[in-house]
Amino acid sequence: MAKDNILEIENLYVEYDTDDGVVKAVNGVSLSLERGETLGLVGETGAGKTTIARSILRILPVPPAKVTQGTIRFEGQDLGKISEAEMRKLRGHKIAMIFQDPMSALNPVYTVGSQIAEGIELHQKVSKAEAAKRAGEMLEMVGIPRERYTDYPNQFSGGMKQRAVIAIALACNPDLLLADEPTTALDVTIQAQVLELMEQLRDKLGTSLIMITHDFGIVARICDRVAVVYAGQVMEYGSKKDIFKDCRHPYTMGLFNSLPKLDKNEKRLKTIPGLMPNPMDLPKGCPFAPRCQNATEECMKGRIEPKEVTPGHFVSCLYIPERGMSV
């Protein structure tokens, strides 16, 4: 493991064994994250981004999910080889996750404050009173009055539930934070506050962050590196500058072309033709080939390994243009 990497994922494969067939959700993903760095995972719904994050925390639903291949190392420790008891000590303490759906992340029969305090009391070994005090501070940090400590989740709006879930994840100042669409349910003002809070946590405490999002605006603001994920594979991987100023993969270009241009009077947005392939019946070669205008028969023959086009910038494509697209 590299000296400055807090997380390394190598050749990860995850499948879901369903009644209809085997869903190949993650297919050979390799990523690394430096301490204090923010990595953005972007791509269409169903690309496998959330499955990657849940694999790190070992909270995949088993069955039907199973990691069939690959290793995940956190601070040099292989998370696939430690016991469930050891993993529980890491969850919420060293590694925390902001879940996309606050409705299912919060327990309806416990007060919001007690759910924040639970992790603090468990991992930081403090008294109930001290845990409650810190939980109140966390509520205020995400913009919720301390007086709402004794309220239940059903008394919160959707945006407030999302902020409460963020407070739970940040309560123990984790070394690694996995954020799965953390600002989806928030208005733009609270969204900006939440992003600022994450930036402060990263800058003050050196917290490493994996940000799962569809919003390139969030990626541009908070991420250092970006992985573009499609059908369970990383299509393009590099620094934020590489992706925004020199993107080379047709899928990445298609995503950027579909964004509205404020300086142009466009009547229709450009879309990527076709749909993401069925994860139970993936193409033998490049999964994007059926939708790619540049695809040839060679693209369909076998897995396409990433090529390093510039230092740290990897593209999984047979026909990489010499000059990339700039956003």
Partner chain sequence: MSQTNQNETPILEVQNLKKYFNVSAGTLHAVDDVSFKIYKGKTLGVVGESGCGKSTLGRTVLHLLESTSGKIFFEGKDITKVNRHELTQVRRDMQFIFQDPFSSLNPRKTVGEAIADPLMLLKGEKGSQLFEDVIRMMDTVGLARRLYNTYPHELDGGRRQRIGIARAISVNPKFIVCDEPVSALDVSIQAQVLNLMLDLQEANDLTYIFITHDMSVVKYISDDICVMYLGQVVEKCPSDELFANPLHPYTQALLSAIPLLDIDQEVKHEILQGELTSPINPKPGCRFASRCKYATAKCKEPQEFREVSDGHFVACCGVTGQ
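Switch from the form predicted on its own to the form predicted together with the partner chain and give that structure.
A lone chain is what you will see next.
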């Protein structure tokens, strides 16, 4: 690799073995992230976004979850091959995660400050007092007065809790940050505050970021590259400009068309007919084929490999239009 990739995911497959059958959550995902870059992972519920992030950190519940194939390399190191002890040194230190729900991501019986200090003390091998001092600085960095250090999570509002979770994630200055729908539980004015904060901190600390979201507005604002995920597969992958100005996959176009636009007056939204396929019984070929207007029998035959339509812009479709759609 000529490029300085901090993370490389190759052909990742993850399954959940449940009583009802095998759920195929991630099916052959390959992604890479350049140092300092922000990658948006977009898709609907059940697309496998969170499973991808959790398999990077190796925090999937095993069993039922199982990585059946594929490698994840972080700074050249195969995360599948290192020991749990080594993984623990990376977790929260080099790779950190912001969880979706700030209400349940914090421990209610410890003070917010001590939860930030915990990681600092563990990973940076400093004294308790020093860790507490740095945790206080982190609180201030995310815009919470240091006096709130000894408060418990229930004394914080939703926006403040999410800021505290961000402070925990950034406390050890990670190289890679995984943000799983960090603003979904928040109101829009608070979301704007949190996004602004994440942008500032990312630029200041040079953190590489994977932003998991279902909101294309957030992608437009914060990401450099975008992967559109459907039923555990990457449908389209490219720069933000590729996706917003030249999108070629029928699913990506369908998603954009489903969104009510603020700058247009539409009488009816163009919808994608049908539902997501059952992950226990995925179609053999393209997972989107049953809902796709252009689908033919050819689409059902087997896995469709991504094609590079323009440099860096990959589309997994047999019938890629000559010209893309612009939002």
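As the structure is a prediction and not an experimental result, all values here were calculated from the model. Throughout, rigid core stands for the largest set of C-alpha atoms superposing within 1.5 Å between the two forms. Residue numbers count along the first chain shown, from 1.
- Positional change of Gly158 between these two forms reaches 2 Å or more at the C-alpha, relative to the superposed core.
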